[in-house]
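Quick heads-up: it's one chain on its own, the form predicted alone, in structure tokens.
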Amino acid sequence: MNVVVVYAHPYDGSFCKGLLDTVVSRLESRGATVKVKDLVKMNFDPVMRPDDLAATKTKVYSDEVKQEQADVLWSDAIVTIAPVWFAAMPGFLKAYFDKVFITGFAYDHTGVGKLQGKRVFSLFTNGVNDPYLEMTGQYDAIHLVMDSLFGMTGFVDVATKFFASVPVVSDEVRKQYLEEATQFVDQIFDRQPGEIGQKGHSALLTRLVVKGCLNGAV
């Protein structure tokens, strides 16, 4: 089992770093080969440059992007670990996928995903708890983005887990969170691809695009 872990947090003392260490240890103990992408330490360029965008036509990718694309193709599953900031994933995590999952690599010009059968398991930390998160639609906001990123590009499972009120909960609760994180990634080994499914409807929308139903055709 090959797993890419994409980590997006700038502070090594964060709970996200605790999740990273716990998850990587668990994956390796279950026999996975793991590649960690610490976006801050990698100094991954989050800016979409003109040449990056031109690659949708030229297929000429920067060395940085080519390496990430190769590792995506190598992987059976991707794990993402990040905080939720202003009801969204950090901008540099979204930018990573914007650049790596560009048209022509992750999906073709008709919208058909080219990364069929892969899986993604995402862990997000929140600074607050419900009912605020539910009332402000933050869960839905994350789910919609993840479904668009991964459902549209052909992933068969798009699983997401949230950890609430991380700065103020007790150490005992954080310990429980870490245990829940190990159980969450255990699904990579214990559940068959397609058993978990997707939150939204990107796969359906893709089929409609291919048939022309969303392009004014009958």
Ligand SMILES: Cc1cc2nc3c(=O)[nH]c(=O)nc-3n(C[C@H](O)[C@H](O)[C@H](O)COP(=O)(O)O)c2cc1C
Contents of the next structure:
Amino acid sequence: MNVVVVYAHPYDGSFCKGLLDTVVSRLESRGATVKVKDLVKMNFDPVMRPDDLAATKTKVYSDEVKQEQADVLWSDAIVTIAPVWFAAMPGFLKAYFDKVFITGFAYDHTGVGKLQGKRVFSLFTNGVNDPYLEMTGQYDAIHLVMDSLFGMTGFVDVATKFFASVPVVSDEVRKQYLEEATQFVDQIFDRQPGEIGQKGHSALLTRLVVKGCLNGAV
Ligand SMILES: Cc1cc2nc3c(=O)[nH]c(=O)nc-3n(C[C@H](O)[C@H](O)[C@H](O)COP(=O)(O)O)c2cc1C
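Show the form predicted in complex with the named molecule, please, the one above being the form predicted alone.
What follows is the whole complex; the chain from before opens it.
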């Protein structure tokens, strides 16, 4: 089992770093080969430059993007680990996917993703509590983006886990969170591809594309 872990946090004292260490150690103990992409430490360039966007047509990618695309193709599953910032994944994580999963590489106008059969398991830390996240639509906001990004590109499982109130919970709850993170990534080994599925946003989008409702806009 080949797993790419995309890690988006600048600070080694963060809870996300605890999640990273726990998850990588668990994946390896279950026999996976893991490549960690620490976006800050590798200084991944988050800016979409003219040549990066022209690649939708030219298919000429920067060396950095080419390397990431090769690792995505190598992977059976992707794990992402990041905080929620302003109801979204951090901009530099989104930028990674904008550039690496660009039109022509990860999907095209047919509505059939080009990364068929892959799986994604995302872990997000939150500063606020669960009722707030539910009532303000923050969970929905993230699910919509994850389904669009990974569903449209052919992933069969789009699994997302949130850890609420991280800065204020007790050490006991943090330990429990790490245990839950372990169980979450165990699904990569213990559940069949496609068993988890996704929320349905991208399934709807794909149907609309196939019906021509989007006029080839994707
Ligand atoms: C710029 C910024 C925006 C944030 N926006 C949100 C938010 O919209 N929702 C939320 O639950 N927490 C938000 N937070 C709090 C972080 O998500 C929280 O501190 C973090 O997940 C804690 O985990 P960490 O120790 O891994 O950083 C924000 C933090 C920052 C720095």
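Positions refer to the first chain, counted from 1. Think of the rigid core as the biggest set of C-alphas that the two forms share within 1.5 Å after superposition. A quick note: this is a predicted structure, and the numbers were derived from the prediction, not measured.
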query: When you overlay the rigid core, is the Cα of residue 116 off by 2 Å or more between the two forms?
result: no
